[in-house]
Structure formats: C-alpha cells, structure tokens
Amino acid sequence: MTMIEAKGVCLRFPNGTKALKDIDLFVKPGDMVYVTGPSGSGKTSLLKLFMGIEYPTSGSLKVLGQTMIQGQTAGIRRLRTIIGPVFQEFKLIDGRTVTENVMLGMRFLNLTQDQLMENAHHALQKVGLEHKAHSLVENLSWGESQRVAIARAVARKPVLILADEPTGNLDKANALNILELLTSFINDQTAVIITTHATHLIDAEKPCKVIRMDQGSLTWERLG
C-alpha cells in the first residue's frame, strides 16, 4: 500500500498564510524520508496534513489509502491508530508515569493486557528508559521526554512513523542516537518521516530520501 500520495496539495490557514504550496509527494513502504528546511517553511504543517489535523485546501492527499478530507471522522480516527506520531512538543500526559504514557497510546487498540505491557516494556527498552518506567513524565529531562514520546509512538507498532523535530534541542550525540533509533523501525512494511532543520545530522551513508521545504514549497534533495 502506498504510504503517502500527495498531488498538488495546498494548505492555506484561515488567516491567509499559505503554509504549503502545490506539494507533490509519494512515499512508499520502506522509505525513510527527511523533511528539512528552515523554521516556518511548512514542515509541521505537512505532518499535520498526514495526521488529519489540517486538511488540504486544494489538491488531493491520501495517507495509507485514506482520503484526507473533512468529514471522514471514522476513517481518519482509524488511520491515526496505525500512525506513530512524535509531536514537536511531545504531548505527554502530566501526572502519569512513563509506562502509563506509553500504554495510553495502545489502550483502545485490539491488544490484550499482556501484549500492552510487553509492547510498552519493549519500547522503553529500545529507547533506553526502562529505569525511568515508573517516573512521572513531568520529572524527566528534555531528552528523556523525547524518548518517551518516541516509545509511545512505536510501542503500538505503527505502519507510519511521523516525527516532528525529534532532534531539536538535543546535543549532536543524542540527536544521532534518536535518528538511528527511528531508522531502526524501518522495514518493508513501514515508513518513517522525520522533520529536522539540522541537515548536517543526516547520515550520507544510509539510504534515505531528503526533501527540502522553503516557504511552503517542496524540492527533492536526495531520492534515496
């Protein structure tokens, strides 16, 4: 199944800002896509379209077969359950532990309690946060919160991971760790899309696609 199929997509906010202009994009399973570009260039807006937080004001967009138009509430809700979102501001739930946050993304999926705990445990292991499993999320450092957000996104075994600036505010070593971690979730049935303004972190050796956003327009920098 095609991951993302965008044709001539534009996004214009009610205040008149044209955040995305005539975007054509095709993402297939196995793809690792970096979305680069300066702040305000439309990276987050692009991911918002993929999650159905915003809708194209013109053009057509399909995500995992789901047409992204207003009114498709049930379909888009289902789509969101197979996406692993890592939000720029994390969106963790305060007052809950790390484990509770990671499990929250799975509670309404068709999983048994055992699978739920196993998935959460496994994801926390993968991001190296087992020792913080019972800490409250508000007591974590920035980098730790980042990793909890990633654990929550991947624990549910999504088909498409959308990570918004997962390296922001991290030092180079930690940033590289995170990118490597996200890359490790790629297989022939999944795709990962990462936005970042730190192009120097992208490993030239590893196969990936790189697109560049500039004032809402998309250009390809590397095709794989």
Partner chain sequence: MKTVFFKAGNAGYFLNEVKTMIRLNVFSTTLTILSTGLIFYILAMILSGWWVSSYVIKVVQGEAEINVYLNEGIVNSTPEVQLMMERINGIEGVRAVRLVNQEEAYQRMAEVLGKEAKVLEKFEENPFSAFVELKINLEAIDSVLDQLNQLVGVEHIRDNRDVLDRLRHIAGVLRLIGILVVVAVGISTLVIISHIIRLGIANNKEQINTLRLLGAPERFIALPFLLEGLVLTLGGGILAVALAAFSLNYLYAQLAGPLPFIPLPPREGLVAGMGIVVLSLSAVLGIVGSLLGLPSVKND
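It should be emphasised that the depicted structure is a prediction, and the values quoted were computed from it without experimental measurement. The term rigid core refers to the maximal set of C-alpha atoms that superpose within 1.5 Å between the two forms. Numbering follows the first chain given and starts at 1. First, how it differs from the form predicted on its own.
- After superposing the rigid core, the Cα of Q115 is displaced by 2 Å or more between the two forms.
Could the form predicted on its own be given as well, to go with the form predicted in complex with its partner chain?
The following holds one chain only.
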C-alpha cells in the first residue's frame, strides 16, 4: 500500500507564484520522512496538499487512496479523520482545558463522550502531559502547548501524521524530545512526515528518508 503517491505535482497560486514544481514522492506505511529546506522552499505547501487544504494545479496526487482534486469534498473530509496534523500555529482554544482541546481534535469522529475522554487521556499520557489534563491551555509553556497539539493529532489514532516545523522555538534538548516523541508513533500501519529546517537534529542512526525542498523543487538526500 502506498500512503502518498505524487507524480509530477505542481502548485501555482492565483497570483502566479509557483510554490511546487514537478514533485514526485512515494510514502509507505512505517516510513519516517523528513522534509528539509529553508523558509519559503515549499515545505508547508507540500503538507497542505496532503491535507487537502490546497489542490495540485497539475500532476497527480493520491493520499491514502484518495485523489486530491477539487470536487472530492466528502472523500477528503473522511481522509482528514485518519490524518493527524501538527501545524506551526497550534490553534489551541483559550479558556478550555488541555483535555478539552485534545477532545476538540476528535469532534469529527463518530465517538461517544466516554471514548473521547479515553482517547484524550491515552494521548496525554503518551506525550507526558497527563498531569496537565485540567490546566487551561493559556497557562502552558510553549513546549507544553506543542505537546498538546501533538496529543490532539494522535488522539484520533491516525495512520498518517503531518508535523510542520514542530521543533521551532525550542531549545535543542526539547526539540530532540519532540522528534523522538513523533517518531514513537511510527509502526507498520503509520507513517510520519516532519518538515524542519533543523537538519542537525535528525538522528542519522535511525532509519528515515530525508528530502530537501528548494524553490518548490524536491531532491532526495538520503533513503534509509
């Protein structure tokens, strides 16, 4: 099974800017993929295509078997229930507790209140924040907020995790902890894609694929 199959994918914005050029990419279950490159190189645009926030202007893209084109609203909505996104803007809701914010990430799933609570509890345990379950999110540190965002993404038990610059604004120790946490979710059913400009944090000893974006184009750096 191929989780992501991109062939000749291009993305052009209405103002004429070509954000992505002729992207070929194949991701399988169990893959750990780092997408590197400077700011503005197209890393975030790539993840937005995988989420159905943007659509290719040419080429072919399938995510978990779903063709990513306009007009496939119902299919893409279903697809998003099994993808766990962690974007740079955490989008946590002030005035709500940590648990409530994690549960909100599952609002599109057909789960009972007890199931929502159970999933949220397990996710917070996984990210080491069960002791903050009843804290208001506005009282958290930046790193704790990042972990809530990750818990919210994984609580729905996704088969594909997409993390956009998850180590930004963190010191090296905390950044490494976040990368280790994200890679802990990989198994024979689940793949993780992480965009980062911090290539020095990538553990060369662990199996992974590293690709580089530059001005919207993609080149492989390492397969592992």
